[in-house]
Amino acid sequence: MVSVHLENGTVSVRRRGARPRRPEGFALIRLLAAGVCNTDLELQRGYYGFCGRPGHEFVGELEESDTASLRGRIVVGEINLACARADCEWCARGLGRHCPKRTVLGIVKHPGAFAEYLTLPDRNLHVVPRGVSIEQAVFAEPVAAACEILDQVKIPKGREVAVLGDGKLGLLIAQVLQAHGARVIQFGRHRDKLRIAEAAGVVTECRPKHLPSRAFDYVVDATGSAVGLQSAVSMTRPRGTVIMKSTVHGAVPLNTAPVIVDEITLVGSRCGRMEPALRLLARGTPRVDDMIAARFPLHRAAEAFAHAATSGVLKVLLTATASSR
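The form predicted on its own - chain by itself:
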């Protein structure tokens, strides 16, 4: 079985071992395509002290399962593997994403999706709707992360929202919030990438000389940089809300004085529910096809990571069969 291994910042490919055994309640999934995301790149830089097989954005064909209705279906999956015990306070409250005993696909103690086969619990899986292509379905997990904002923060329709950053997640967030009915203004550095959001009706500003100060009730930091949070805070009105979507390895500098004095709410935001994400993708929102920058087969994973880390590059896909850019 071909699989990807990440250790001490080095991406390598292994060609040994049989298909993984699936425990009771788990499914065996044959990978069709997977996406390299910023979290994977942060793992390569040392985030979590990671060593193992990465990958959590995937779509695959289900080959073996205890659930007969799932066999042969094209699926995506929730990445958090909660303990699901009846005596777990977090699982009982429907917050398995915060279960203290959880593992996380390709991030924490569960082998990731960058392999010909992977396993996940049946309860984590969602069937891809008809009309959503395999490559579009790869985006289900990051689109779900964008939708999570609307589960956490009540943003009135018609209200202005600033999105900082024009990377993969920033573009998805801007389009999801725009589809929700917010009036999104996205600030970025790459005109060609911002055009993707503009096609969805988002107002954009490319490389503004000065970011607006205390101008928005809602600001999303999706810069992926250590300085993005400070910029987001400076753009937020008193008693406004900053949604933090950047995963950065290392410490993030923040002057807490304006947060306290202006009574700004900071909201950490990560994974989301798959159901709204799949509904949006079935409607053709967001415009994910325009975000695919390159495709590599699994055995060229090192090249895929290097390309994904190049400034300005959007989504890089890994496929289980030979493919070319």
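Having seen the form predicted on its own, I'd like the form predicted in complex with another copy of the chain now, please.
Next comes a single chain, given without company.
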């Protein structure tokens, strides 16, 4: 089968090898479409010493499973493979995403989704609801990451929220929080990207001369920049909350005095639950169709990675085509 391999920064395509074997409790999934995420680009840059098959945003058709109700269905999947043991504190609390024994699809010790076939435990899978297209469902994972904010922080409806950054995740976060009922103001650098959020009712500011100071009770840093956290803190009112969504390699500088004097809370936020993400997508929120920048068949993954790494490019999809099968 065709699969993508990442090693020492090089994306290569392999055509050898059989379909993966399905362990007990696992499903065999035939890939329909996958998304290239910034994390994939970071893996390519070698930040985590990654070597193997990447890919964690996917939609597939379930070919084999012990769960009869899943067979033949179009599914997306939770990317964290938790141990699910009754004596695991994290799994018992429903927080398998933090299970210390977990592997992670396409990131940590479980072969990723950039292949004609992948495996995941049945319990990780979610059937894509009616009305959500295959391409829209590719966004379930990053939309879940945006929804995670609402699982962690109680944001009252009607409250102003600032979102810093207009990359893929920033656009999803702005739209998810707006759909939640917050009044979102998104600060970015690309007028064409911000228009996507504007269409969902988000107020935007493109390259403002000055960011407002101590102006918001809730600020999301989705800049992906080393200075984003400090900007977010400066924009936060006393006793306010900064949600940290920017993974930046290495240490970032943080002036802690305003955090302490203004008693600001900083909340690290990562993956989220799929259920609310799929519910939102079924409602047509966020508007993900506008975020698709390009589509490449799986065997052109190297081009797809290069395109995704180009400044200003939003979501690049990898698709399983008849020719690549």
